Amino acid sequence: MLDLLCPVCGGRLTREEKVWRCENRHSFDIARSGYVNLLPPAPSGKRRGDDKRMVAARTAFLSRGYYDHLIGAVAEACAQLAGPDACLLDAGCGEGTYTRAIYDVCAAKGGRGQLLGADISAEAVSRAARRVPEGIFFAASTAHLPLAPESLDLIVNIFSPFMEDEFRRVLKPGGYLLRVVPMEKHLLELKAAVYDRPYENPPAALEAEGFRLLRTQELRKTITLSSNEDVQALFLMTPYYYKTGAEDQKKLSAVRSLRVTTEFLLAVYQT
């Protein structure tokens, strides 16, 4: 089993019944949901990652199947890249929808490895731990992972910050990285319903020092959001919501359905 590292002293953590503990007696309680919080204390009033409302919106939206084409593509790619005993990290795992699919597809193809999930949002990673009890989940910044160098075979990085140096540190030589980023026209119609001047996303920079880009895959699909609840959920689970003023947010209250372009780029790298 892969060991987590103590965020205080860097020693190896050992899992006991309800706690992770290092040899220096630093201990971290395992929450009822099954995850462990390895983040340092947050400054008062500071939000870390997705809050409860955003996590609930993402859970509701993904449960309706709108992104099933992406979830399936990610899971299949992981099953192809991961060997039967691979150690895999979902870096920025959110509430675990993708993580669940990855585990199921890999297990169906004979995978016996270890699955980990990390997210800076304790609310999100708590849900992920409940959704995928077979995995190990911890709240941590993906910029400072509590993992030993060269300990992972595969990292999955979906719509979350790309921590190039840290990912390179924890991947084994020859390990893989799967990134998913939005393409230029992703959710353009949603932005047009909110903003007077909707804008396309800038092209993703795919170069990464120490990584060799093996291949890319583009996924394009137009989805029809069939209720205002789904329109609001999609907006709330994006970064746009908290960057948008109250007046623009209100524009979606009258939108009962919406056809939206989804454009995803999957990029596979190797160290």
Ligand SMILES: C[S@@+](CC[C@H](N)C(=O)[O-])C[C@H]1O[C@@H](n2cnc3c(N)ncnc32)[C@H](O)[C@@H]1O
Second form
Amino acid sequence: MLDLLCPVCGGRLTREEKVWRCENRHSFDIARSGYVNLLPPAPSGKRRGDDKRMVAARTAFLSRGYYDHLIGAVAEACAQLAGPDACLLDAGCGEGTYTRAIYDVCAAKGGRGQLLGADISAEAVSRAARRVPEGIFFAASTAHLPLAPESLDLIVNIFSPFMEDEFRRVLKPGGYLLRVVPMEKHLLELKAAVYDRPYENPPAALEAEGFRLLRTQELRKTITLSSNEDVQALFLMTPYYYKTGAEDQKKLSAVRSLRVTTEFLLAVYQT
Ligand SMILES: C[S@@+](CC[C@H](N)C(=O)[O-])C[C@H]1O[C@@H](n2cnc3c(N)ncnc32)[C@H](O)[C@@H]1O
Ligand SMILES: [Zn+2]
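Right, the form predicted on its own is done; let's see the coordinates for the form predicted together with the named molecule.
Below is the whole assembly, all chains and molecules, this chain first.
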């Protein structure tokens, strides 16, 4: 059984009924949804990760099935990489749709290991905990994970900050990392509907110190968003949402359907 560590003193946390507690009596309540907040207090007003609207938009969009091919590919890859007793972390798990699929596919293949999910957004990780009651979910920055060195077999990192040094610290020697990043033309038509000069995404830097890139897989699919709700939800769940002024955002209100390129790169590494 993998230990969570106390964010105050670094001691081992033990789970009691409604609280995680360390030997120095620092305690962290388990929310009704099942997650525990291990974040240090934030300066007031500072946004931490996705807010409530973005999280709700991601849930709405992912439930429509447009990304099911990606969710399936990620879950299959995890089941293939993780041994039956593996400790697996979804780093930047968001609202847990991928985490749920990962759990289900691993369990269907005889997996009986441990699944953890971390996100800096309490709103997101709370939803993930509800969605995957079999897992252990905590609010934390993946730049400072409350985990011992060399404690994980697999990290999944989907469209979330890539914390190279911290991931290397917590992975066991020979552990795996599965990253999913957007490719150049991903969502280009959505950007074209909002911006006068839409830019392609810069190619992802795949090199990572201390990691060996084992293989990559490209997943390309044109999807047709069939309602304004879906168009708005997709926009809201991207980083463009909080980088775009109200005037530009308004341009989407008249878009009833949209054909959009999706391009994902899955990269598998080993430490
Ligand atoms: C684009 S979302 C992806 C969520 C999920 N993996 C998915 O694909 O549905 C990025 C996530 O990273 C989280 N995030 C941003 N900075 C973070 C950090 N420093 N530590 C942990 N999570 C972070 C956000 O709150 C958000 O949930
Ligand atoms: Zn402590």
